[in-house]
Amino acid sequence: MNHVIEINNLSKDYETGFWRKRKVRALDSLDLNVKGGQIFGFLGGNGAGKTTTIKILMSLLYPTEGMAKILGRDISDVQMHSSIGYCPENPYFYDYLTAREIMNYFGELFGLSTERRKTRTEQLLTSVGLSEKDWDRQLRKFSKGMLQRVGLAQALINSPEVVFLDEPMSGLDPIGRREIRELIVGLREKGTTVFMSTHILSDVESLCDEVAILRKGRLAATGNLTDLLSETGGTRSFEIVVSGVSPVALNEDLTAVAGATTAFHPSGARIEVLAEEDIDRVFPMIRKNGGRLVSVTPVKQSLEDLFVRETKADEVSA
């Protein structure tokens, strides 16, 4: 199997204090492999390592033990890195520079002829959503959200094969965030590998095809997103949604339902069960009481779900 990101016991030591240094572990014996031409998620609470790898990843920090590669290539390969592309949590730029300067000079590091400069700028802050009059404003007069899309934009210029994206939803109205996952969305689709750290989840669960949970540094778990959701924890339980009920006396039926909840509201009731046998056993109560059947839903484990029991894992155990 082609992977394009491959991790092996990779670990970082950070030193903390001033008298008395101590050690502090950021990321422990990490081992993970991405394969291309996908969305992958790389998701953990504050503090779990995702941005420490990140930038182990972009030769930004050294590993204190363990290696990596990309494409195949080690990170410390300088001619690899004129294959990816690579947008920070903040992006900061010489603020005096305008849109079309930064992303002109971030073409000639990267060789480009300068006809292919002014087609890829003007190709990619158009598909950032960086409005055609702004182009030429300097960056010190722009607002954070429009920081990120220049960001996202100079990540595209070299059309990279594997693009690192660390937040990339930072600072976006609502309007900005479904333009800029189109755009991932397109990456994917022209074979882009794209590697993306966020913290918005209904964002992973729209987008990635794979993911992994970083919890204090330590892989908590990684695979198919569908996969994952199915094997940890499936169907939960289930929603019956009725309509015309009496509250009081459908509450006392149900008491003979083991974990059956209720929430009532003006045109009826959500009924939860923990099992589908159960469902067999609300109906009676329902038409009994004078309902009708609205639906009834399975109520999945969402990523949410997911995310919240693997960060937490320590301190239940704790």
Second form
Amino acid sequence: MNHVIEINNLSKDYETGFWRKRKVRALDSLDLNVKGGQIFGFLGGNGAGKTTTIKILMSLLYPTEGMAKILGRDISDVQMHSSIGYCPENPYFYDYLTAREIMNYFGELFGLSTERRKTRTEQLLTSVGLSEKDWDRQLRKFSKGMLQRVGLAQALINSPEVVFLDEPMSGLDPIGRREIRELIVGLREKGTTVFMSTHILSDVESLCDEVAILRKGRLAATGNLTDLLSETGGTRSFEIVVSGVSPVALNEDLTAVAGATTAFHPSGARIEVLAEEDIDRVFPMIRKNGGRLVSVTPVKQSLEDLFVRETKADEVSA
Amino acid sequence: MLLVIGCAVLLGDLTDGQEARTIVNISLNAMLLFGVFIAIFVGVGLVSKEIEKRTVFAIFAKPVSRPQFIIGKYLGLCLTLLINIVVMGLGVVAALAYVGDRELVFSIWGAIYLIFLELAIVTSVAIVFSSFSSAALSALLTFLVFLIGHLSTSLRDLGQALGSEVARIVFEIIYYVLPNLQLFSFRSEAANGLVPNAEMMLGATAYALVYVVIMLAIAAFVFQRRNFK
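Next up, the form predicted together with the partner chain, please; the one we just looked at was the form predicted alone.
So here's everything in the complex, that chain up top.
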């Protein structure tokens, strides 16, 4: 299998304290392989080691142990950076430059021709949803969301094969998020590998092909998102929605069904049962109490359930 | 600088027959001081501010090595200093033309070149400090190096005069480690119409070149090992 990102036994210790004698392990023996042409979600709670991993891959931090390769080349290879893009979390740029100037500057660092820089700048600033009137404004006058858009645009100036996005939706409004989601999907369609860390799980569910979840610097789970959700739980429960039911009487009957929970509302009730066979037991109770069946829906394990379980596994076991 | 030149012209009026000499003396010293001010305060911020403001994050994700970054920053500031010093030099030339002195118009450029070499060394020292410490501390340390650099020969003589072997070794180390900036001092001589000879110019150029290369190598080495959290 062709892996564009290969991470082997990667660890990072931060030295803290006045004499730098105390070590804090931010990343612990991380092994991870990312296939090409997909959107890979890198998840984890605050301080799990996501940004540390990305910074090591970008050669901003040196690993304490282990090694990593991008596109088959060691991360210390400066020329490898010609084929990748990176949008840092809360991107910082020279704020006295305009959006157009910063794009031109980064394009020059990649050795792009003047014409290419101009074309890419206009294409990308448009595609990240930055209106043309803002292109020649200094970045110091930009909002957080606008800076985020410039950050995404500059990460793509060189048409990278792999792009690393650290919290790409941070600071964006709902319309901005949708535009960036479409942009990311468009990158996958062109064959670009997208490696993104994010806290927004709905974006991961709608965008990512594979995910990895970090917990306290260690890899807690990784794999295809659909497989992960089904193999670690599949259908969690069944939701039965009924109308015109008598709450008191139905509640009494449901005590016979183990694990059944009920939420009543003026027009009816929502009953949740844990097993499929419980549905057949609940139907007669509904009819008996004058209710009418509206719907039965299997409730699947969500990414949020998986994320919460994986990131809190240590607390539970402790 | 224009103000300094204007003052120099006015002071020159007060020194009977010495207008041109006064103009050159004051202007070249002001040129060095302004240049050092720029070299220190811009130089120390060149690297440390990039780290503090996290602008390096996006840069090092591009195909730019850390030594390239240091050298690029250094050359950029040197070019700024060169343009600054040439413009100042032209201002002095204009002032000399105003007082009607033609001899000094040509002889000052040797001293100006030596001032530039001195500024190039001070900038390289600022970049070394900037690669591992804060802007404020870097500015202080660079200024101290500038001061000691102008006194290093005297300090070496002092070390020998003290009669203590330890003092001699300490001052000898300071003499060789810190730049000897007196090698680039030709301002008073230039005001008297003298021109640095080829030997002095070549020696100063070689010294500056070697010193700058060593400083940049140290800065690149230190910077290469840094983690950007």
